[in-house]
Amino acid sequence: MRMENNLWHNILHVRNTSPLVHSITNYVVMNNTANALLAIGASPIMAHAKSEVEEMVNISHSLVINIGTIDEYWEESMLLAAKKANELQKPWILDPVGAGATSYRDSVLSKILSLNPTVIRGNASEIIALSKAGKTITKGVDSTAKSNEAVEAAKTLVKNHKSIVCISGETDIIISENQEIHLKNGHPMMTKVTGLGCTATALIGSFIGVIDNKTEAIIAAMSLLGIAGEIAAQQSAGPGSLQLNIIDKLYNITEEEFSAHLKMIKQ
């Protein structure tokens, strides 16, 4: 039971330390996220001009990168910022959104990728084509693909970036070096509120800064954000209620309903 207790003190840890993360995230989920960091006790920043991402980064506990709404001027921000967390030995987390989706896209995150992000997480079509690994078809940032059919994808990722990899979809797969866990958490109608990957996404940038392992770090992001939706799922009316409900629930979550609602499985 050691990893399943180390999760809750990785929860109280963040709770308590309160990493700064700098996110250069997408239009489409800004508000989500930082509502998000801020129910779990992190505090959120999101800047992208040029002039200042290197010292942000120098100030932060951990940066995210989400290409959601991607173009020239951010690109070129990202880049600076993941310089300087590589320069600084900061950890830092690559969301691909739309990987695959377009060339422009393709060949941002070749470059970004070339930097070897601490952690990746995407949906399975997303981590497919990343990893050039196979040929895939994205439905705009949605997966047509499921999370099992993405472990060689990711595995490709980890031995060519040493990075972790985390695959979300109805089952979240993370998979490290020596490590691959699956998480059954979370609820259909999670898949109805726009960006919960990238609050996934921003959740494990937090974890990530303020604890060392960080295998361990990001299966408590992924675990508490799945089991939140769980429980939110079971009092809301629709989507709506459900995206309140979730930052209600990272808010004030216990160790009990944590503990009874945790669906792990090593492989």
Second form
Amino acid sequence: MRMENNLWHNILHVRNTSPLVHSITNYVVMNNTANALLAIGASPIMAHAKSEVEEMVNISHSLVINIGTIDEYWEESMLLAAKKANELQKPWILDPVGAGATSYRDSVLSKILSLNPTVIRGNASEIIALSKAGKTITKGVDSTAKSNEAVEAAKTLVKNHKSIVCISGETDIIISENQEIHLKNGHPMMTKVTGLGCTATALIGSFIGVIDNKTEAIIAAMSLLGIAGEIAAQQSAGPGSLQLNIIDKLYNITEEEFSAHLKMIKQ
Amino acid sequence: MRMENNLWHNILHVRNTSPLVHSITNYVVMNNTANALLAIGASPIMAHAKSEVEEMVNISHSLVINIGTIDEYWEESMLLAAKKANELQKPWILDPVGAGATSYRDSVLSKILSLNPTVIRGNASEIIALSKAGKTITKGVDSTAKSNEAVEAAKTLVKNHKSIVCISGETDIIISENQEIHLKNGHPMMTKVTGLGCTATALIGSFIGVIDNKTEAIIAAMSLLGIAGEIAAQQSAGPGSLQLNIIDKLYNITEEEFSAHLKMIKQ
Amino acid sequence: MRMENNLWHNILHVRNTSPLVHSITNYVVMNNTANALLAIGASPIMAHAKSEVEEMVNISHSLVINIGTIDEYWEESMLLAAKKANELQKPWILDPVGAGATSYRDSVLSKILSLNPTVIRGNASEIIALSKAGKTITKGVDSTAKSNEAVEAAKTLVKNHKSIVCISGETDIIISENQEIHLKNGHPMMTKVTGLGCTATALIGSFIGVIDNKTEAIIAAMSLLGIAGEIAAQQSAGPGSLQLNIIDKLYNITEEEFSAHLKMIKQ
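Now show the form predicted in complex with another copy of the chain, given that the preceding structure was the form predicted alone.
Zooming out: every chain and molecule, the one shown earlier first.
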């Protein structure tokens, strides 16, 4: 049970080291993302000016790129920041929100993908669209595609870009060069809170900033959010209260709660 | 009581069809707006890049234009998107936030208005300013103007732009070419939560995307929000908890609750 | 006990006069800031277009400049607005978020500072970096610098720019030309909610808009937020619920609660 023990250790490590996470993300989720990062003990920076993103990458432990509300200016900032992260060998994660929805979005993703993100996290539709350079039409940010197709798409991305890929959904699937891990935590009501996928990406961003084993970092972040959501949903009358109860639970979750709820399967 | 029955039917129809609503809206309310749309079963898209707004309109059921934090770039995006919606005969709604506050805001509104929105929703001051091409000074986003003046302004807008107009306030007034409906739901504490007017606009946006009778779509959306706010306020110590309790109630409201609270008057 | 009585009087004065506060602030905190302003009875305006910021300053009681998510466009808007506020002799406040983190941020702050803000509010690191034209590296938005060094930095700013400076932290320190006031309200969990510093700045912005004694205005705003946070934290399982409980308490706080909790020390 080595990895299970490591997961809680990784959660404590983030709390204790308070990694500085630079997020260039979308307007819709900025407040919640920052609160989720603070709740787990990380320190959020949100800055997008072309005049400063490279310096921000330099002082940060890791970088989060989320294209949810991309435009031409933010596209340039994201590319500058990702190149700088590569130059400084800092880990970074791509969240390809809405991949496949428009040709512009896919052209941006193609440029970012060519920089070989350390980690990619999206739902099944987004991962499939990303691997196809966007030939799938996604319906908003909801996933309807089959997870088998997404797993194949993820394996293509792992091979072509040396990334680790996390497909989030009812089962979260983490795929690296030689591992496939399934996490079965979470709650259906979580799909009714905007931006919890973006929160997942940001949490992974904080874990990869201070944990060497990137696959374990992703598993720890995803299981933490899934378990916090599962516990929080039991206390929530709807998605409004769920949004804040998840933040509370990310902040006050105990090792006992985490261990009792973890549902991880190594393939 | 045909229309009353249709209202709940319309609410269920939105839940079941999950319309894709493309919102080009303001930064302040994006998170809440997305959560409100998810809570009623709709699927939010928020995208504003000039490079992709037309494609986003193409895949959406309807379009929401809200000028709350407008600037020169977003102005162009909004005009591109509204023109595309007209070209594709998709319904769209204008929220003229802060109409009359500055000459720039009024010049933008004049351009958008010339594209003849399917629906316009604003408070009394905004509707008056909009109909005058902005000769009234509004105090922020609060309404102080008399509702009689607003009703006359709305009738002018209906006549000149073939729009249906919703004046929101203590009484919500929906004015179409041949109908005037008054809704008396809601709670005074709702004026202390930022962006509930914007939420109303977004909810209308989702209803007009999948309901043919646009007047009934507006009435269903406005009464749903008013009733959810009324019930939620009874459980809220202040506007902080009201903001999330409304989201919860939009998600879990029952037909019994809806019917018991509806206060609709046909003029 | 003259000042203590004035503080509650000032809180009531804001509730009764409902000052219009124009905020050019960062994306992360816009929703919460607007809600906090509404909760205390103020009227928020958030607008940043270069085409309208000057007119918005003209109709407002005061201006808030917060550089959290600054870029080149917003920089220009902030400078236009601050110049207009000076021209019209309207009070304005600067929140130098992340001062010292990048050379761009410091160059922007240097320009804004040259316009002599009525009030400056930041954490200790930010105030030190601001007074040094940015030679300190700040870690995100958290303060680690010693408060003594910050007090000296604040005194330099007071002298050079005729500003009143508020250093927020475990103890909030307000420094004017001839006064130094310490406030010991607040709760450690408040540092886990994003943007409460920005909320403090916005509340000060609303108080200075309608209260002549600017030092008392700042003390009233800061003690109100600290006390609301202190009471709210006792009812909060974590920072998620704290965020909304603070809004509720800002809305429903009584004179008895305020007086019972106030911890003010005049140096």
